[in-house]
Amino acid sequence: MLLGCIADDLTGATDLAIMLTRAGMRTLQVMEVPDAKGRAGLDGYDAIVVALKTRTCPVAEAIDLSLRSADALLALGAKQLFFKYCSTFDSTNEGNIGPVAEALMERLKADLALVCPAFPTNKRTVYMGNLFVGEVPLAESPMKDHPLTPMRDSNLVRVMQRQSKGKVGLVPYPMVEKGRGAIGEAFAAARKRGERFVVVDAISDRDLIEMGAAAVDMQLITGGSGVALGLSANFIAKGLMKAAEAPTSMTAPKGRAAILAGSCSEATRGQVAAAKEAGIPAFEIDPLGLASGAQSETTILAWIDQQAKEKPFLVYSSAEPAAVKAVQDKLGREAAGVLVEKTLAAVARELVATGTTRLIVAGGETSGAVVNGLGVTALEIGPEIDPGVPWTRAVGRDLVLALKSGNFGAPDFFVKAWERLA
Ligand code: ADP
């Protein structure tokens, strides 16, 4: 294992895992900090991404979980650590990016770490230390009104400095533009000035690749998934790994295929409609029916039992906003969500116990509930079905999963995803 990654949220972890896979690294994503026992069976990967949920939790908890992840990754042989956060630098004056990064540096006895959330493909760029979202500075983007981490300052040197004890500097674009040699010299100069962090500008993938090359000996890298573009080349150049072809298909165990949709996002509602149109048998969950007992896990499983075994089927609770609101007014927002999530997780458990081996789950929270219910802790990243959504294999289980954030994927996602399985 070469690159040990700690991500501050689940979808960010998957983002990074996909990026590393595209860059030729065989990558595993784990859902919890692997303890000594859990570390067995995690061999044979170039990169491991630990998915935490530490973006907005109390600082002390974020530090503790990140350090435990770092220890596990180092025990697995990691030569470099990567602390992954959002490309909009989601944080407050108290953290958690600065304090976690400083704790990791202390653990590694590192002297300098780079800071770069740039992700040009997604229109996140950094120029003269200022983060842009599309054409506007961060503080003028919708992030200024984020409920948990409102970003009201676009200058990342200042933002990072407010969160950190050590000094924060900048590697400005004119140096980045000159390439890896100049960036490396800028790192050396920053060390001389006693800086602990340097925000590094980047407006293109080329900048990220040059930055990655210059950071070859940096023990800790911090940033968005874009920075991952340039890291695998260092390990390849050192002869530590060979680039693996990004997978285009995944072999899956024989067994039934199912789609469980608990997302009410527009994209998922479109995918449900397209699946029905394409003739995929579908069962609609009515949360009020669940609450009254008219529907239950048992009635859903009985319906599934009547469907053809060799074709995928769909169980969904996805509904239009007005219908969702009516349910929430009756049951309460939280209670309605939990009721649907629990039901889908219970259905998934029973399906997997009785021979379902291929599962698509739509919805971020829904996926979390299903994966927890199934006790899946490690996912090997396979081919991308649509941008941001890969097939994954549950390590040590006869099961492949595609976990889709609600708004991801093309309309025909539920129909075409199976073509990537062999
Ligand atoms: P997304 O990724 O689209 O946000 P999530 O799964 O994260 O999807 O969130 C959807 C939430 O809505 C879940 O808590 C789910 O249980 C809940 N939910 C699903 N269907 C309904 C419905 N018909 N009425 C009310 N809540 C629902």
Ligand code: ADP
Contents of the next structure:
Amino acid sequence: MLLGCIADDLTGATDLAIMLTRAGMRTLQVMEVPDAKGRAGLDGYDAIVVALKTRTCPVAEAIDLSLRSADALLALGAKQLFFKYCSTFDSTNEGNIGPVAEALMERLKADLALVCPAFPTNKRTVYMGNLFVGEVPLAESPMKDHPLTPMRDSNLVRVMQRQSKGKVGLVPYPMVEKGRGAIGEAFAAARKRGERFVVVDAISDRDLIEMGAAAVDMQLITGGSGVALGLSANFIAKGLMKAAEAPTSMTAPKGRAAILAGSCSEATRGQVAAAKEAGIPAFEIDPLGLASGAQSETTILAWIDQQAKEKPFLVYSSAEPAAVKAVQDKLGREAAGVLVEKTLAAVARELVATGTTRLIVAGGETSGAVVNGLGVTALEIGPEIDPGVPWTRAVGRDLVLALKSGNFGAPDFFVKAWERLA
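Next up, the form predicted on its own in place of the form predicted in complex with the named molecule?
What follows is just the one chain, with no partners and no other molecules.
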């Protein structure tokens, strides 16, 4: 095992896993920190991605889980560690990105790590240290109203500096544009200045590939999945691995197909609308109805029983920001989210127990709740549906899942995803 990866949420882990698979690395995603017994079954992979749920948990808990993951990956032989977070740098002023990254650096005794959430294919770019979502700065994007991690500052140098004790610098685009040699020189200069982290600009996949090449000897890399584009070539050049062919389809067990959407992101709301317009039957969860007892797992399952067995159906709680805020004001921010997640996880357990074998889940928190509820421990990576979102197979189970970050996927994602299954 060459590359050990620690992701701060489930769908982010899957996003990274498909990127590594596309780059030729034999990759497995696991749902918890591998213990000594669990590590015995992880041979034969070039990369292991540990999916944690540390994006919004208490800082101390995030650090502990991340360090335990690092120790397990290093014990498996990892030659480089990758700390994966969202391409929109989802965090608060207190963390958890900065504190976790610093703890990992201390564990590795590393002197410098790069910071780059860019994913140009999904319209996330970094220019002069500022993160853009499409054509607008992060602080002007829908992420400014995220219910858990509202992003009100687009400058990653400032954001990372607020979360970190060490000095944060920048490798600006004019330097990045010159390629790996110039980027490597910028890393050396940052070390001389005593910087612990450097935000690296990137507006194209080429920038990410050159960045990865320049980071060949860096012990810790932090960023979005896009940075992974340039990492496998380093291991291939050293003769440590041969590229494997990425899958283009996946054979799925026969059974019902379901879509569970808990994300309230703009992208997922558009996908819900497109699915309904395409004729996919849909049930809307009302969190206030769940809280009052007007809705429940039982009422949702009763509706599902009335739907055609041979077609997908959709259960969703996605809503506009104003509606989400109104619910949070009444139930509490965390309580509202947990209520929906627990309900969807319970629905998923019953669906799988009664013959559902193909499942799309939208939203990082929702995906984590569903996978934990189903007891899935590891995922084999299958074909990519849209950038950053593959089909996966639950190891040892007759179950395939597409676990989608709320912000990812084209508007027709819920409609077309099934075409990649045999």
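So that the term is clear: the rigid core is the largest set of C-alpha atoms that superpose within 1.5 Å between two forms. Numbering follows the first chain given and starts at 1. Note that the coordinates shown come from a computational prediction; the quantities given were computed from them, not determined experimentally.
Can you give me the hinge-style rotation of the smaller rigid part versus the larger one between the two forms, in degrees? Rotation of the smaller rigid body relative to the larger: 28 degrees.
Cα shift between the two forms at Ala252, which is computed once both forms share a superposed rigid core (Å): Its C-alpha shift, to one decimal, is 7.6 Å.
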